[in-house]
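Take a look at this single chain in structure tokens; it is the form predicted on its own.
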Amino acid sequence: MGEGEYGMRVNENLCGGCGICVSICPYEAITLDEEKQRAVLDLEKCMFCGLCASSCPSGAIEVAYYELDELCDYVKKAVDAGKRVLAITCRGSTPPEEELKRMLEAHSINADEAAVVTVPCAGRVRMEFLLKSYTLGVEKAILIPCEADYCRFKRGSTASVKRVALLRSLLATLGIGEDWLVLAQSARRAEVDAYRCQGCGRCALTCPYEAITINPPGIAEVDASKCMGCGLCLAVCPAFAISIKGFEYDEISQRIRSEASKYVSAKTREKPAILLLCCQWSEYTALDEAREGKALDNVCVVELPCASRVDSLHIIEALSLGFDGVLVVACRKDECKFEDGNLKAEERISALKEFLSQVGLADRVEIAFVSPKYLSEFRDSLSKFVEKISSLSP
């Protein structure tokens, strides 16, 4: 799909009309045109999950991002470099490397030996790609969607498993294997340090799942049953006894330090040093030139599971460290993968701009709400705060 408004549409020539697509989105996004028999999309609703086009049998939904083609260049890279082991994570529920490692061991997999692909739901994975990756040279794949009730999306966890056991029937009759296609269901969400606590009840104030009870003798205490790791309890907690693997108050801090001085000491006037602090639901490229270590210019990101989890500390630590600005990048709000994330993002960074106004550092620090099915709309939201930055005086 080339550049454009609208990152998804539907080929009105491929179209046949099977309303698969409309049974299968969470959203209601998607209507059958009687007259017409053609699927017409709604984006307004869409909340760009994908799982409408890994369901079409014609084709027929095309939507940006990891493309099929796309897809199968990096697994035939990935292979000619002698990583025969495909690993698809769901961006929600992608391990932190060593715990990837450990569940990629405990599936007999060596870890070096495989090629990560992480998309926003494993519900949006074709069971082509699969295919074609097998044909490719991939000795196995392992599938690692969110848990069930985890899932951002609402079924794209339940379709992934679902294609995983008509894939493997179908595996069954071309004599290979089931043990080809293995599935690892995973999930991230917040562990309490009971000896930091201090019983302050500001996580179970603020828990918009209210998975978190105070419980005697005043200690915080998470229910994994109810916690979707926004990682809001994170953002509110005073001494930072809450956590959530990838996303500890520590981890963010020094990955902000570590890339200061790259960042920092290559900034120039025409160039200044800009630290996104970014929702992974709310802009894909970015993040996925992130984990593979590409930069933007002069850019430095870093992923957050909800921009509910951004912390006035860091903000501040970025600044004091040379930063010229902050971007927080949120989704649009009326697209929170969470309970408002968002809005309570706007608020904490109006409430920080307020402050960091006594010395003249309000302007330095703003919030975007985009979404990546606005092809430009991140693009275009940095572009301006970048053009801001560079007006202000060093």
The other form holds:
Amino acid sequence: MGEGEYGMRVNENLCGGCGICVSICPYEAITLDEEKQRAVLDLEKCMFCGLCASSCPSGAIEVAYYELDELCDYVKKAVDAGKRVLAITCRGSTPPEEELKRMLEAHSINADEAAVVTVPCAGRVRMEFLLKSYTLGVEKAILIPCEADYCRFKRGSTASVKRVALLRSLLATLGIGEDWLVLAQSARRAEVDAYRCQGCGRCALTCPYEAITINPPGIAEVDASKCMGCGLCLAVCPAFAISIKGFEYDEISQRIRSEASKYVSAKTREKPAILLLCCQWSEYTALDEAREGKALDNVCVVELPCASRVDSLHIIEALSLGFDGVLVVACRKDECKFEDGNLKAEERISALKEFLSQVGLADRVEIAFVSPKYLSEFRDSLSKFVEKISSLSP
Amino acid sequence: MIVTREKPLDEILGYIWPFTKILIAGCDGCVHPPRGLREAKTYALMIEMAGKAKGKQFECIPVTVAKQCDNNIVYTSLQSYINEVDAVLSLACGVGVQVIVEVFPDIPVFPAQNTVFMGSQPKEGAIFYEKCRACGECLLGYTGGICPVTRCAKSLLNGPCGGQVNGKCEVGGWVRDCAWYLIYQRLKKLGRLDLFEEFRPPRDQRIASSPREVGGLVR
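I would like to compare: after the form predicted on its own, may I see the structure of the form predicted together with the partner chain?
Everything in the complex follows now, all chains and molecules, and the chain you saw is the first one.
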């Protein structure tokens, strides 16, 4: 990128000052310099959705992650490997494997033939990328943005739906046929297991979207039109009665358990075994590498929809299994994609630390606030944490 | 709900130290914050970790009971585990601990909580406020729904004392609201200040003397 540590910049030589980015930015983070007729990015306000970059007609906004070339490389490799269908999902709503399979089958796509690309927001996918994929030999593409009211970046989903419509008519005009590109939408919302629910009301009191009510005779009910899927209710439910597909207590717990032996046996004084509980909006590269099965330096990465999903019991479990430290990775203080989920996580972590101090483990749990827009922030926080854990007596 | 606070882990360890297999019994009833299966699992892990650090291998079985104040539910929920364990740690209020003792008289039962009061919490994570002292002779109908027995530091029944300044109570340094000030303001708002003029005889303190018993027949 060449622009210091920031992950995004406006290339002034390419910017024509059209102002499309100004009007599409959901956070009013871009203004037009009237005099120079160039877009100016306010990095403090930017939430890093990438909508500006994908809508810029001259490619003047450069983003460090998921660049066109990088994505095309991925597609090329996939096509070579015989995967001729491209499925683009959004990080916030990527369905778990089984469901994705069903979704693809509904569009008569064989899941084994599909290469899945997961991006932080479907709205950041350039139309150019889809057309390039066609030229690279992709036989069919499916774009799966979040349902409109579920988008973490307000307008990302709507933008991608409109782009699909536009592209389909272009494809028809070109004679490729509009069915080359299809659209499906997805959301991961909380569901209550009425059999387990004890009706304590904790979820209803906690939900930042007032999406939960307790119905007589005392069973919680989630209003799907209000639930944004942050997962805070899962973390506070005393009876494990709430689930969000892929982020259930049991699912995460089993993951930590099954991975523990690998990390714990590999630990040394210099490379302690670390568990990262990572908000999917605070860090991109480590999560992508984890999805691809590449491990960081003896760091086990677990992806969560929001830091507020962090479950204190998972942390206690990890410590009891022999992990040397647990780092919760949350978005920067004013950058939560939900309602202050990061601050709520911070409060709960501090209560947990007090509880853990009774067994002398308080120092082994920390929360870090980072943003993917500052490129080295996450790595710095992680290495600082690893250093601290290494300095503790085992 | 019945509000409880966690006992220090060391105190709990002290109780269960002579035993190895511990049944951790949560309660899904009115105890608050909720001490159900999540808390039972949490305590199981914490006890095992703390034991390990001190050179003792505890074996904990975390379970939960729908209501620990019900003998029948306690029996059916715990009976299959009880012969396998050396002791029970109850996460319920003081009632739950005693019910388990009654139902299973042959096994040691210990509390993991201090039961503090009956109260409420305005929102999740917020402070719990004491609201009722189970005095046995509810006055809320006369006092605009605000309990002087619980919320007046001196449990006065006949209006505020001289320690009230600008609606705040002298106990604790004029931070908390004076219950009688609240009662007056509320009755004024409701247009029921006439209730203050009604003669009420002194309370019969025998009603609140422990141990209390009441009939349990259901219509």
